[in-house]
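Have a look below at one chain only, the form predicted in complex with its partner chain, in C-alpha coordinates format.
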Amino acid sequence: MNAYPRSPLDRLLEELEHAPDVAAMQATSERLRDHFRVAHLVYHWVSAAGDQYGCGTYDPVWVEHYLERDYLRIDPVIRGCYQRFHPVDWKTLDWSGKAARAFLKDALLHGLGNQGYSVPLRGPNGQFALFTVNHRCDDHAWRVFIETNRRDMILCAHYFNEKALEFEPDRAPAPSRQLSPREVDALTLLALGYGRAQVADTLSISEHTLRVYIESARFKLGAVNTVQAVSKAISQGLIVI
(Lines of atoms letter the chains of each structure in order from A and count residues from 1; the text may use other names and numbers.)
(Lines give C-alpha, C1' and ligand atoms only; values in the text may rest on other atoms or scores of the structure.)
Protein backbone atom coordinates (compact mmCIF):
# COMPACT_ATOMS: atom_id res chain seq x y z
CA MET A 1 0.00 0.00 0.00
CA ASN A 2 1.08 3.60 -0.37
CA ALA A 3 2.65 3.89 3.03
CA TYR A 4 3.88 7.41 2.62
CA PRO A 5 5.16 8.92 5.85
CA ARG A 6 2.69 10.63 8.15
CA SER A 7 2.79 14.38 8.07
CA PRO A 8 3.20 16.37 11.30
CA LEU A 9 -0.45 17.37 10.99
CA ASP A 10 -1.52 13.72 10.66
CA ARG A 11 0.33 12.96 13.88
CA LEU A 12 -1.41 15.80 15.70
CA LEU A 13 -4.82 14.76 14.41
CA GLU A 14 -4.12 11.21 15.51
CA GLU A 15 -3.21 12.53 18.93
CA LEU A 16 -6.48 14.47 19.00
CA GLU A 17 -8.39 11.38 18.01
CA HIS A 18 -6.97 9.48 20.97
CA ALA A 19 -7.44 12.34 23.44
CA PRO A 20 -9.06 10.73 26.51
CA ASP A 21 -10.45 13.96 27.92
CA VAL A 22 -10.87 17.69 27.42
CA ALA A 23 -7.47 18.37 29.02
CA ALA A 24 -5.80 16.29 26.32
CA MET A 25 -7.79 18.13 23.66
CA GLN A 26 -6.51 21.35 25.17
CA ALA A 27 -2.91 20.15 24.96
CA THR A 28 -3.35 19.19 21.31
CA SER A 29 -4.91 22.55 20.49
CA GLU A 30 -1.73 24.20 21.80
CA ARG A 31 0.46 21.96 19.67
CA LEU A 32 -1.73 22.61 16.64
CA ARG A 33 -1.36 26.34 17.20
CA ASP A 34 2.41 25.87 17.12
CA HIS A 35 2.09 23.71 14.03
CA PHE A 36 0.22 26.46 12.16
CA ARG A 37 2.54 29.11 13.69
CA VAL A 38 -0.35 31.35 14.64
CA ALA A 39 -1.28 33.37 17.70
CA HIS A 40 -4.35 31.32 18.63
CA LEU A 41 -6.33 28.23 17.82
CA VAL A 42 -9.70 27.64 19.42
CA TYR A 43 -12.58 25.17 19.38
CA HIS A 44 -15.78 26.71 20.71
CA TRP A 45 -19.00 24.75 21.28
CA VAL A 46 -22.32 26.54 21.70
CA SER A 47 -25.32 24.45 22.71
CA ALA A 48 -28.87 25.26 21.69
CA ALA A 49 -29.43 26.51 25.25
CA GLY A 50 -26.47 28.88 24.92
CA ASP A 51 -24.09 26.84 27.08
CA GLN A 52 -20.51 27.07 25.93
CA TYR A 53 -17.41 25.03 26.26
CA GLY A 54 -14.29 24.36 24.31
CA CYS A 55 -10.56 24.44 24.32
CA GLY A 56 -7.84 26.53 22.82
CA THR A 57 -5.17 29.05 23.40
CA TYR A 58 -7.00 32.27 24.20
CA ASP A 59 -6.03 33.80 27.52
CA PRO A 60 -8.35 32.27 30.17
CA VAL A 61 -8.98 35.83 31.36
CA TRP A 62 -10.48 36.62 27.94
CA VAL A 63 -12.60 33.46 27.96
CA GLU A 64 -13.92 34.36 31.42
CA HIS A 65 -14.54 37.93 30.32
CA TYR A 66 -16.33 36.76 27.13
CA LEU A 67 -18.71 34.64 29.19
CA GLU A 68 -19.22 37.28 31.83
CA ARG A 69 -20.04 39.97 29.29
CA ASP A 70 -22.26 37.58 27.37
CA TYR A 71 -20.32 38.44 24.22
CA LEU A 72 -21.92 35.49 22.49
CA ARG A 73 -24.79 37.81 21.69
CA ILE A 74 -22.70 40.39 19.85
CA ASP A 75 -19.68 38.45 18.59
CA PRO A 76 -19.84 39.01 14.78
CA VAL A 77 -18.05 35.69 14.24
CA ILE A 78 -20.82 33.75 15.96
CA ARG A 79 -23.50 35.78 14.23
CA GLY A 80 -21.80 35.43 10.85
CA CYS A 81 -21.22 31.68 11.12
CA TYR A 82 -24.29 30.42 12.90
CA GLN A 83 -26.48 29.72 9.85
CA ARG A 84 -23.59 29.02 7.49
CA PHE A 85 -21.49 26.04 6.51
CA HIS A 86 -18.65 27.69 4.60
CA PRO A 87 -15.43 28.75 6.35
CA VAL A 88 -15.40 32.46 7.11
CA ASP A 89 -12.57 34.98 6.97
CA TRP A 90 -13.29 37.49 9.74
CA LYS A 91 -12.61 40.23 7.25
CA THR A 92 -15.89 39.44 5.49
CA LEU A 93 -17.99 39.89 8.62
CA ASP A 94 -19.84 43.00 9.67
CA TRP A 95 -17.81 44.75 12.38
CA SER A 96 -19.40 48.13 11.78
CA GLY A 97 -21.85 48.26 14.68
CA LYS A 98 -20.92 50.09 17.84
CA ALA A 99 -21.15 46.97 20.01
CA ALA A 100 -19.10 44.94 17.52
CA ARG A 101 -16.39 47.61 17.42
CA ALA A 102 -16.18 47.76 21.20
CA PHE A 103 -16.05 43.96 21.32
CA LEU A 104 -13.20 43.87 18.84
CA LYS A 105 -11.25 46.48 20.76
CA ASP A 106 -11.70 44.48 23.93
CA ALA A 107 -10.61 41.27 22.17
CA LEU A 108 -7.43 42.90 20.86
CA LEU A 109 -6.66 44.21 24.35
CA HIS A 110 -6.88 40.62 25.58
CA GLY A 111 -4.24 39.39 23.18
CA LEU A 112 -6.23 38.32 20.14
CA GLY A 113 -4.78 39.02 16.73
CA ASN A 114 -6.51 41.15 14.12
CA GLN A 115 -7.05 38.27 11.66
CA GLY A 116 -9.30 35.29 12.02
CA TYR A 117 -10.62 32.32 10.07
CA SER A 118 -13.50 30.27 11.43
CA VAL A 119 -14.99 26.98 10.29
CA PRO A 120 -18.64 26.47 11.32
CA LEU A 121 -19.54 22.95 12.43
CA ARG A 122 -22.85 21.20 12.75
CA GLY A 123 -23.56 17.96 14.51
CA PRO A 124 -26.68 16.00 15.37
CA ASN A 125 -29.67 17.82 16.91
CA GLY A 126 -28.63 21.27 15.82
CA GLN A 127 -25.27 21.09 17.55
CA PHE A 128 -23.15 24.11 16.64
CA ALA A 129 -19.47 24.80 17.10
CA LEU A 130 -16.72 26.90 15.62
CA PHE A 131 -13.10 26.15 14.95
CA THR A 132 -11.04 29.31 14.76
CA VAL A 133 -7.50 30.23 13.90
CA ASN A 134 -6.54 33.73 14.99
CA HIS A 135 -3.39 35.64 14.14
CA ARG A 136 -1.74 39.02 13.99
CA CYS A 137 -0.45 39.96 10.55
CA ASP A 138 -1.19 42.09 7.51
CA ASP A 139 -3.90 41.25 4.99
CA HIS A 140 -1.56 39.89 2.38
CA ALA A 141 0.17 37.49 4.75
CA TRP A 142 -3.21 36.37 6.02
CA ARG A 143 -4.51 35.67 2.52
CA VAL A 144 -1.47 33.55 1.80
CA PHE A 145 -1.89 31.73 5.10
CA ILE A 146 -5.52 30.89 4.37
CA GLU A 147 -4.80 29.74 0.84
CA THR A 148 -2.02 27.48 2.09
CA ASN A 149 -3.83 26.01 5.08
CA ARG A 150 -7.53 26.12 4.25
CA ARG A 151 -8.14 22.42 3.81
CA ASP A 152 -5.98 21.50 6.79
CA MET A 153 -7.99 23.89 8.95
CA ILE A 154 -11.27 22.40 7.72
CA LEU A 155 -10.06 18.90 8.57
CA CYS A 156 -8.84 20.01 12.01
CA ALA A 157 -12.21 21.60 12.65
CA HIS A 158 -14.01 18.34 11.96
CA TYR A 159 -11.66 16.31 14.11
CA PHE A 160 -12.24 18.66 17.04
CA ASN A 161 -15.96 18.43 16.58
CA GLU A 162 -16.00 14.64 16.31
CA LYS A 163 -14.00 14.49 19.52
CA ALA A 164 -16.25 16.94 21.33
CA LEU A 165 -19.35 15.02 20.27
CA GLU A 166 -17.75 11.90 21.70
CA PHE A 167 -17.42 13.63 25.10
CA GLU A 168 -21.02 14.76 25.19
CA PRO A 169 -22.54 13.22 28.35
CA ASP A 170 -25.89 11.86 27.14
CA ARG A 171 -24.85 11.27 23.61
CA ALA A 172 -26.81 8.76 21.60
CA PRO A 173 -24.48 6.12 20.19
CA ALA A 174 -23.03 7.30 16.90
CA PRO A 175 -24.90 5.87 13.95
CA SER A 176 -22.70 3.26 12.36
CA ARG A 177 -21.17 4.64 9.24
CA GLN A 178 -21.37 2.01 6.65
CA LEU A 179 -18.69 1.86 4.01
CA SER A 180 -20.00 1.58 0.48
CA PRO A 181 -19.02 -1.59 -1.42
CA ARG A 182 -16.69 0.49 -3.59
CA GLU A 183 -14.99 1.90 -0.51
CA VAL A 184 -14.60 -1.61 0.86
CA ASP A 185 -13.12 -2.76 -2.46
CA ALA A 186 -10.71 0.16 -2.53
CA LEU A 187 -9.49 -0.33 1.05
CA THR A 188 -9.22 -4.10 0.57
CA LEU A 189 -7.01 -3.74 -2.47
CA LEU A 190 -4.88 -1.13 -0.71
CA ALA A 191 -4.56 -3.48 2.25
CA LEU A 192 -3.36 -6.18 -0.14
CA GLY A 193 -0.53 -3.90 -1.12
CA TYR A 194 -1.79 -2.64 -4.47
CA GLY A 195 -0.65 0.81 -5.53
CA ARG A 196 -3.28 3.43 -6.23
CA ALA A 197 -2.93 3.12 -9.99
CA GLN A 198 -3.42 -0.65 -9.76
CA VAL A 199 -6.42 -0.27 -7.48
CA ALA A 200 -8.04 2.22 -9.82
CA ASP A 201 -7.32 -0.04 -12.75
CA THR A 202 -8.71 -3.12 -11.02
CA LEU A 203 -11.92 -1.29 -10.08
CA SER A 204 -12.18 0.30 -13.55
CA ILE A 205 -12.28 3.80 -12.10
CA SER A 206 -9.96 6.76 -12.44
CA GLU A 207 -7.41 7.52 -9.74
CA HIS A 208 -9.38 10.68 -9.16
CA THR A 209 -12.51 8.73 -8.26
CA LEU A 210 -10.46 6.37 -6.15
CA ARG A 211 -9.20 9.35 -4.17
CA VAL A 212 -12.77 10.28 -3.37
CA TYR A 213 -13.64 6.78 -2.16
CA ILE A 214 -10.60 6.82 0.07
CA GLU A 215 -11.37 10.32 1.32
CA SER A 216 -14.93 9.42 2.22
CA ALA A 217 -13.93 6.12 3.86
CA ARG A 218 -11.24 7.90 5.82
CA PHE A 219 -13.74 10.39 7.19
CA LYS A 220 -16.28 7.71 8.12
CA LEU A 221 -13.61 5.73 9.93
CA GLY A 222 -12.23 8.83 11.64
CA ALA A 223 -8.83 8.01 10.20
CA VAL A 224 -6.24 10.68 9.57
CA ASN A 225 -4.70 9.00 6.56
CA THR A 226 -5.06 6.07 4.23
CA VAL A 227 -2.82 3.77 6.23
CA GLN A 228 -4.89 4.33 9.34
CA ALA A 229 -8.13 3.95 7.41
CA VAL A 230 -7.01 0.54 6.17
CA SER A 231 -5.89 -0.63 9.60
CA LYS A 232 -9.12 0.58 11.21
CA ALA A 233 -11.23 -1.09 8.55
CA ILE A 234 -9.37 -4.35 9.21
CA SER A 235 -9.60 -4.12 12.99
CA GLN A 236 -13.33 -3.33 12.81
CA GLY A 237 -13.90 -6.29 10.54
CA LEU A 238 -15.11 -4.06 7.70
CA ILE A 239 -12.67 -5.57 5.28
CA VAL A 240 -11.25 -9.05 5.21
CA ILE A 241 -7.91 -9.83 3.66
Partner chain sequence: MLRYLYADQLHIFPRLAESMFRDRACQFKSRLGWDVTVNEHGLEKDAYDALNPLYVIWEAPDGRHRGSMRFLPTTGRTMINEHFTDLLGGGTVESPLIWECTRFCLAREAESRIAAALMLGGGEIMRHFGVAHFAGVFDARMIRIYRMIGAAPEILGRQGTGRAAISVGLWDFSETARKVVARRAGVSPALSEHWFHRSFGADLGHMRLSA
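Alternative state: the form predicted alone, after the form predicted in complex with its partner chain:
Next comes a single chain, given without company.
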Protein backbone atom coordinates (compact mmCIF):
# COMPACT_ATOMS: atom_id res chain seq x y z
CA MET A 1 0.00 0.00 0.00
CA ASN A 2 1.38 3.42 -1.01
CA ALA A 3 2.01 5.81 1.86
CA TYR A 4 1.41 8.77 -0.46
CA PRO A 5 -1.61 8.27 -2.77
CA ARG A 6 -1.21 9.72 -6.22
CA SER A 7 -2.99 12.98 -6.91
CA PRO A 8 -5.51 13.30 -9.78
CA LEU A 9 -2.88 15.24 -11.74
CA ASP A 10 -0.29 12.50 -11.18
CA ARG A 11 -2.71 9.95 -12.59
CA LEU A 12 -3.40 12.09 -15.66
CA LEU A 13 0.30 12.63 -16.29
CA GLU A 14 0.92 8.90 -16.01
CA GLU A 15 -1.89 8.37 -18.51
CA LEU A 16 -0.23 10.85 -20.85
CA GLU A 17 3.17 9.23 -20.37
CA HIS A 18 1.75 5.90 -21.59
CA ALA A 19 -0.37 7.33 -24.43
CA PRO A 20 0.16 5.09 -27.50
CA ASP A 21 -0.86 7.67 -30.10
CA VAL A 22 -2.09 11.21 -30.72
CA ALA A 23 -5.72 10.16 -30.19
CA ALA A 24 -4.84 9.11 -26.64
CA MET A 25 -3.05 12.42 -26.10
CA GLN A 26 -6.24 14.16 -27.25
CA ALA A 27 -8.34 12.27 -24.72
CA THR A 28 -5.94 13.16 -21.92
CA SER A 29 -5.91 16.83 -22.96
CA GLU A 30 -9.69 16.90 -22.49
CA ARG A 31 -9.41 15.38 -19.03
CA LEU A 32 -6.66 17.86 -18.11
CA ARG A 33 -8.90 20.72 -19.24
CA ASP A 34 -11.55 19.46 -16.84
CA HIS A 35 -8.95 19.01 -14.09
CA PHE A 36 -7.85 22.66 -14.34
CA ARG A 37 -11.49 23.77 -14.84
CA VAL A 38 -10.69 25.95 -17.81
CA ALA A 39 -12.37 26.47 -21.18
CA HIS A 40 -9.54 25.11 -23.31
CA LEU A 41 -6.22 23.29 -23.08
CA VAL A 42 -4.07 22.85 -26.20
CA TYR A 43 -0.70 21.42 -27.20
CA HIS A 44 0.70 22.27 -30.67
CA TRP A 45 3.92 20.65 -31.92
CA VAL A 46 6.19 21.42 -34.88
CA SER A 47 9.01 18.99 -35.68
CA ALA A 48 12.45 19.91 -36.93
CA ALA A 49 11.28 18.91 -40.43
CA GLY A 50 8.27 21.23 -40.25
CA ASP A 51 5.68 18.50 -39.69
CA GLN A 52 3.08 19.47 -37.13
CA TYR A 53 0.14 18.16 -35.20
CA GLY A 54 -1.69 19.04 -32.07
CA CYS A 55 -4.26 18.00 -29.55
CA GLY A 56 -6.61 20.03 -27.45
CA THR A 57 -10.08 21.34 -26.93
CA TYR A 58 -10.50 24.24 -29.34
CA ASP A 59 -13.60 23.90 -31.52
CA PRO A 60 -12.59 22.19 -34.83
CA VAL A 61 -14.50 24.94 -36.64
CA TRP A 62 -12.13 27.52 -35.11
CA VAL A 63 -9.07 25.42 -35.96
CA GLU A 64 -10.15 25.13 -39.59
CA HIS A 65 -11.01 28.84 -39.72
CA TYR A 66 -7.61 29.70 -38.21
CA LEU A 67 -5.82 27.70 -40.90
CA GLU A 68 -7.96 29.08 -43.73
CA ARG A 69 -7.26 32.68 -42.66
CA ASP A 70 -3.54 31.87 -42.25
CA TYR A 71 -3.67 33.40 -38.76
CA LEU A 72 -0.34 31.80 -37.96
CA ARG A 73 1.29 34.85 -39.59
CA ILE A 74 -0.31 37.40 -37.27
CA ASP A 75 -1.24 35.51 -34.10
CA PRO A 76 0.46 37.48 -31.28
CA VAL A 77 0.67 34.32 -29.16
CA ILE A 78 2.71 32.44 -31.77
CA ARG A 79 4.84 35.46 -32.65
CA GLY A 80 5.44 36.42 -29.03
CA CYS A 81 6.13 32.95 -27.65
CA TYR A 82 8.56 32.06 -30.44
CA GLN A 83 10.80 34.84 -29.17
CA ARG A 84 10.59 33.77 -25.52
CA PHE A 85 11.85 30.94 -23.36
CA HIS A 86 9.56 31.36 -20.37
CA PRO A 87 5.79 31.00 -19.83
CA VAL A 88 3.75 33.87 -21.20
CA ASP A 89 0.54 35.45 -19.92
CA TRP A 90 -1.28 36.66 -23.03
CA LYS A 91 -1.88 40.03 -21.36
CA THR A 92 1.85 40.77 -21.72
CA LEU A 93 1.84 40.30 -25.51
CA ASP A 94 1.46 43.04 -28.10
CA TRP A 95 -2.20 43.26 -29.18
CA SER A 96 -1.99 46.89 -30.29
CA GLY A 97 -1.93 46.34 -34.07
CA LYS A 98 -5.09 46.45 -36.15
CA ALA A 99 -4.58 42.90 -37.44
CA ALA A 100 -3.97 41.56 -33.92
CA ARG A 101 -7.11 43.24 -32.56
CA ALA A 102 -9.19 41.85 -35.43
CA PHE A 103 -7.74 38.39 -34.81
CA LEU A 104 -8.62 38.56 -31.10
CA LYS A 105 -12.17 39.68 -31.86
CA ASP A 106 -12.58 36.77 -34.28
CA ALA A 107 -11.16 34.31 -31.72
CA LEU A 108 -13.59 35.48 -29.03
CA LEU A 109 -16.49 35.11 -31.47
CA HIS A 110 -15.38 31.50 -32.03
CA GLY A 111 -15.53 30.63 -28.34
CA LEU A 112 -12.05 31.35 -27.05
CA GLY A 113 -11.67 32.99 -23.67
CA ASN A 114 -10.18 36.41 -23.04
CA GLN A 115 -7.34 34.99 -20.91
CA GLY A 116 -4.46 32.75 -21.94
CA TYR A 117 -1.22 31.30 -20.60
CA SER A 118 1.26 29.62 -22.94
CA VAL A 119 4.45 27.68 -22.26
CA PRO A 120 6.95 27.78 -25.18
CA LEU A 121 8.73 24.46 -25.57
CA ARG A 122 11.90 23.57 -27.40
CA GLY A 123 13.46 20.20 -28.04
CA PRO A 124 16.50 18.82 -29.84
CA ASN A 125 17.10 19.68 -33.50
CA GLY A 126 14.84 22.72 -33.72
CA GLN A 127 11.57 21.28 -32.46
CA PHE A 128 9.14 23.97 -31.22
CA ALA A 129 5.81 23.63 -29.45
CA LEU A 130 3.31 25.51 -27.33
CA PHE A 131 1.26 24.33 -24.39
CA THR A 132 -1.67 26.69 -23.80
CA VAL A 133 -4.46 27.08 -21.28
CA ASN A 134 -7.29 29.42 -22.26
CA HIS A 135 -10.24 30.67 -20.21
CA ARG A 136 -12.81 33.42 -19.80
CA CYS A 137 -12.67 35.33 -16.50
CA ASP A 138 -11.61 38.66 -15.03
CA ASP A 139 -7.96 39.64 -14.54
CA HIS A 140 -7.90 39.05 -10.78
CA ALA A 141 -9.30 35.52 -11.04
CA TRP A 142 -6.80 34.77 -13.79
CA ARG A 143 -3.83 35.97 -11.71
CA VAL A 144 -4.95 33.72 -8.86
CA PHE A 145 -5.31 30.80 -11.25
CA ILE A 146 -1.79 31.28 -12.66
CA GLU A 147 -0.21 31.66 -9.22
CA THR A 148 -1.95 28.49 -8.06
CA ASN A 149 -1.31 26.34 -11.13
CA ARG A 150 1.91 27.67 -12.72
CA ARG A 151 4.11 24.75 -11.69
CA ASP A 152 1.54 22.13 -12.69
CA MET A 153 1.08 23.72 -16.11
CA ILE A 154 4.84 23.75 -16.74
CA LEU A 155 4.96 20.09 -15.71
CA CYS A 156 2.08 19.23 -18.07
CA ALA A 157 3.85 21.04 -20.90
CA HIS A 158 6.96 18.95 -20.28
CA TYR A 159 5.00 15.68 -20.37
CA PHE A 160 3.22 16.63 -23.61
CA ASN A 161 6.50 17.54 -25.25
CA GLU A 162 8.24 14.35 -24.14
CA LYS A 163 5.38 12.31 -25.59
CA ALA A 164 5.38 14.28 -28.85
CA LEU A 165 9.12 13.67 -29.26
CA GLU A 166 8.46 9.93 -29.02
CA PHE A 167 6.22 10.20 -32.07
CA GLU A 168 8.73 12.23 -34.09
CA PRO A 169 10.11 10.19 -37.00
CA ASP A 170 13.81 9.28 -36.84
CA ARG A 171 14.14 10.50 -33.28
CA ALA A 172 17.52 9.73 -31.75
CA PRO A 173 17.45 7.21 -28.87
CA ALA A 174 16.80 8.78 -25.46
CA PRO A 175 19.80 9.15 -23.16
CA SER A 176 20.25 6.11 -20.95
CA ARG A 177 20.38 8.16 -17.75
CA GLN A 178 16.97 9.74 -17.37
CA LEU A 179 16.22 12.43 -14.82
CA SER A 180 13.59 11.82 -12.17
CA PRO A 181 10.41 13.95 -12.28
CA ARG A 182 11.64 16.00 -9.29
CA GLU A 183 15.03 16.56 -10.96
CA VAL A 184 13.20 17.69 -14.09
CA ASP A 185 11.07 20.10 -12.04
CA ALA A 186 14.12 21.55 -10.29
CA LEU A 187 16.21 22.07 -13.43
CA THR A 188 13.23 23.43 -15.38
CA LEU A 189 12.52 26.11 -12.78
CA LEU A 190 16.22 27.01 -12.56
CA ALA A 191 16.29 27.32 -16.36
CA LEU A 192 13.31 29.68 -16.16
CA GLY A 193 15.33 32.00 -13.91
CA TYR A 194 14.01 31.02 -10.48
CA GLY A 195 16.44 31.35 -7.57
CA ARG A 196 17.07 28.31 -5.40
CA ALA A 197 14.85 29.59 -2.61
CA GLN A 198 12.03 30.21 -5.11
CA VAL A 199 12.44 26.74 -6.60
CA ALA A 200 12.32 25.11 -3.16
CA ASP A 201 9.23 27.13 -2.25
CA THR A 202 7.50 26.31 -5.56
CA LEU A 203 8.18 22.59 -5.14
CA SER A 204 7.28 22.70 -1.43
CA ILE A 205 10.61 21.19 -0.37
CA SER A 206 13.54 22.37 1.72
CA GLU A 207 16.61 23.93 0.12
CA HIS A 208 18.61 20.96 1.43
CA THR A 209 16.33 18.53 -0.46
CA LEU A 210 16.59 20.74 -3.53
CA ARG A 211 20.39 20.50 -3.38
CA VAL A 212 20.08 16.71 -3.33
CA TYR A 213 17.98 16.77 -6.52
CA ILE A 214 20.33 19.19 -8.26
CA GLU A 215 23.46 17.23 -7.34
CA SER A 216 21.84 13.99 -8.47
CA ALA A 217 20.90 15.54 -11.83
CA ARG A 218 24.38 17.03 -12.19
CA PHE A 219 25.96 13.62 -11.62
CA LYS A 220 23.67 11.90 -14.15
CA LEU A 221 24.46 14.54 -16.77
CA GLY A 222 28.20 14.61 -16.11
CA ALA A 223 28.04 18.36 -15.49
CA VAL A 224 30.66 20.28 -13.51
CA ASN A 225 28.13 22.77 -12.12
CA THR A 226 24.43 23.62 -12.07
CA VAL A 227 24.60 25.95 -15.09
CA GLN A 228 26.15 23.22 -17.20
CA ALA A 229 23.60 20.69 -15.90
CA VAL A 230 20.73 22.93 -17.03
CA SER A 231 22.39 23.49 -20.41
CA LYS A 232 22.97 19.78 -20.98
CA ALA A 233 19.43 18.89 -19.91
CA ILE A 234 17.99 21.36 -22.44
CA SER A 235 20.28 20.28 -25.29
CA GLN A 236 19.45 16.61 -24.70
CA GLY A 237 15.71 17.28 -24.58
CA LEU A 238 15.45 16.14 -20.95
CA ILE A 239 13.82 19.42 -19.92
CA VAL A 240 11.93 21.93 -22.00
CA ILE A 241 11.53 25.66 -21.43
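Whichever C-alpha set is largest while still superposing within 1.5 Å between the two forms counts as the rigid core. Residue numbers count along the first chain shown, from 1. Note that this is a predicted model, so its numbers are computed, not measured.
Visitor: Following rigid core alignment, is the displacement of the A191 C-alpha between the two forms equal to or greater than 2 angstroms?
Guide: The answer is yes, as the C-alpha of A191 shifts between the two forms by 2 Å or more after core alignment.
Visitor: Once you overlay the rigid core, does the Cα of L32 travel 2 Å or further between the two forms?
Guide: No, its C-alpha moves less than 2 Å.
Visitor: Taking 2 Å as the cut-off, check whether the CA of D201 shifts that much or more between the two forms after a rigid core fit.
Guide: Superposed on the core, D201 moves its C-alpha 2 Å or more between the two forms.
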